[in-house]
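Form predicted on its own, single chain, as structure tokens, below.
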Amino acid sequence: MAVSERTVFVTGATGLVGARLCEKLVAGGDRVLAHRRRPPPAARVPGLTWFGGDLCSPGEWESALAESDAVVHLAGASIVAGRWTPARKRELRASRIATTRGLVEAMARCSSPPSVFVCASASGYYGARGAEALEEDSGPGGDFLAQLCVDWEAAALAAQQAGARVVRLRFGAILSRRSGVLASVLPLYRLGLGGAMGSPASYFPWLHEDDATGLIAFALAGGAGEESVLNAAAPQCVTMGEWARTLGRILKRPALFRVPEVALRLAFGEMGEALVAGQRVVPKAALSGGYDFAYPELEAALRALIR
């Protein structure tokens, strides 16, 4: 394999996607400058260098950014880590929008800024849309999460003024054994207590963790062409009912329990509504650009993760 001379600055580098992405880039020959607010204890990984600091304030991370050819921005507080109180909403916005602005402003100060800026977003951009097929040019929803994504993406697009090619990835639920929705529900399903969250008819946009990193690499390499948005969801659109039945069948357990929407709203407030909103997300740009999904179908993706 030819060794790349590319240097990539990655934020959120210890997260579910960030950690796997760093491994993938290093394996491909890239030099990775990994960032999180507080770096982990030094780990001797060839091709990987850690930087810390607040992205909203000056720090040593700016010198790393100035050395980079590309940026992948994955940092952000967990959406599902607590009720959406006013304080929590401010934290969610600051961890995404303010940090994105900090990065973009720092890029503008570079004498030779990174030429590519890949920024995470979420399928929540579209809001609750029922069975409507949502492609990249579909408009946004009107709830809190949708507005968060709109403002987040607008902050990322400002990097175009620094000459960067900007790609925003609207991620669905990323399936992994380490964390996320699959890791959370597996213990219940193994006990025979699994089932749909909310309406079984709500669409559930999902993505295997290998395709999450694969689509980022695709965006870095220019596979999206002139597209500045990629729907990061698998081609097979499934409902919450289909998700529950498929997982139950693989585990040979019933999936008859259902958490009604009203219970989720009572337990989680506004966040509960977002959990069951559902979007039928279509990855049109990735497919038309030639991206070959490793796991286009849910059953194969779940079997690969669970075996």
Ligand SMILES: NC(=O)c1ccc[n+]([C@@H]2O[C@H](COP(=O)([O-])OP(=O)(O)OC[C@H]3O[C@@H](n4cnc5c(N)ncnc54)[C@H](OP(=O)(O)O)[C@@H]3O)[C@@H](O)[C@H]2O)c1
Contents of the next structure:
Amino acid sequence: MAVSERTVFVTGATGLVGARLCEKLVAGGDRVLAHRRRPPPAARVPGLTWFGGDLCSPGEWESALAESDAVVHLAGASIVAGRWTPARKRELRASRIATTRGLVEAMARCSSPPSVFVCASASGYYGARGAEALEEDSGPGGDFLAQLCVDWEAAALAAQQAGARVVRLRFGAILSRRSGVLASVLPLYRLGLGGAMGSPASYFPWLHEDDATGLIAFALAGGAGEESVLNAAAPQCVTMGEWARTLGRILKRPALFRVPEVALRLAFGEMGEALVAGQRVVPKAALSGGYDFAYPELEAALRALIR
Ligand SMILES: NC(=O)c1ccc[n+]([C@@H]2O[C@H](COP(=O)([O-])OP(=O)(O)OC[C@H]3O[C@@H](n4cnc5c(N)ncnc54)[C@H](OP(=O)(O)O)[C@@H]3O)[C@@H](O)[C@H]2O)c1
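Please could you give me the other form, the form predicted together with the ligand, since above is the form predicted on its own?
Whole complex next, starting from this chain.
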């Protein structure tokens, strides 16, 4: 095990990415101070300590933050858990933007603030862009999700005023067997009911879960240099049609069903539109910074997850 003096404060540590990240950091020798909203579990894992509380209010989590060298902010209400009613939209925004502001304000109050702030964002930043190749300097879209990401990233960037190096990771859909898009569609594909959601020509930015944690570790270690934004999507950005055919081929099942855009809009409202908004994301900064993707191509990523 590598020996590290680093202490990392992780929010959203119970989530898909956070739980894997905490394991990876502890295995690499880091001390991890993990945050969750509910009271922390009594069980102690060597190298991992839990803190509870609301990130928008003072609490014991602030003393953990003050001991940390780096912060990884992954907390946020699920984007796909239900229709985007006005109340739900407020929760989606507050759970990301207000918590980011709470963390950044607490960092500014530390006598020796954490020197790195890594914050999640999403490829939804770009909105619906068809086949346009989207690098980190491409401009934002204009829909609800894009505006949420713009405000979330701006809140994160304010940590520079506390002296921190800030990296914002625009994640594509993270593929895992435990939750997320792959876990949701696998049962349908196994029944032969799989197929493209929306237009088969829409681009679908995706990322294997190992590369989600790998890119966070890369950002923490300064691999991105002064680059403040990383597109966190695999180099092979496929279309919805390619995604469906690849998954069907691996499972040896037909993947001919198609959920039309209009059905998604009817079923899920504005969230349905966001689900079918294609983005052809190019992870330019990660590649030029030397990040070596464990799973650059979809077929190998899916085979590794499904085997
Ligand atoms: N997974 C993806 O495909 C994907 C794609 C693009 C962007 N992202 C972003 O990357 C981050 C990590 O993703 P993930 O998949 O690991 O997320 P996740 O599994 O949904 O976990 C997020 C964590 O946020 C906390 N949370 C939930 N509701 C909250 C609320 N209302 N207020 C504050 N905290 C709340 C929860 O922790 P506690 O309840 O234990 O505190 C939860 O474990 C998220 O911000 C997500 O939006 C993910």
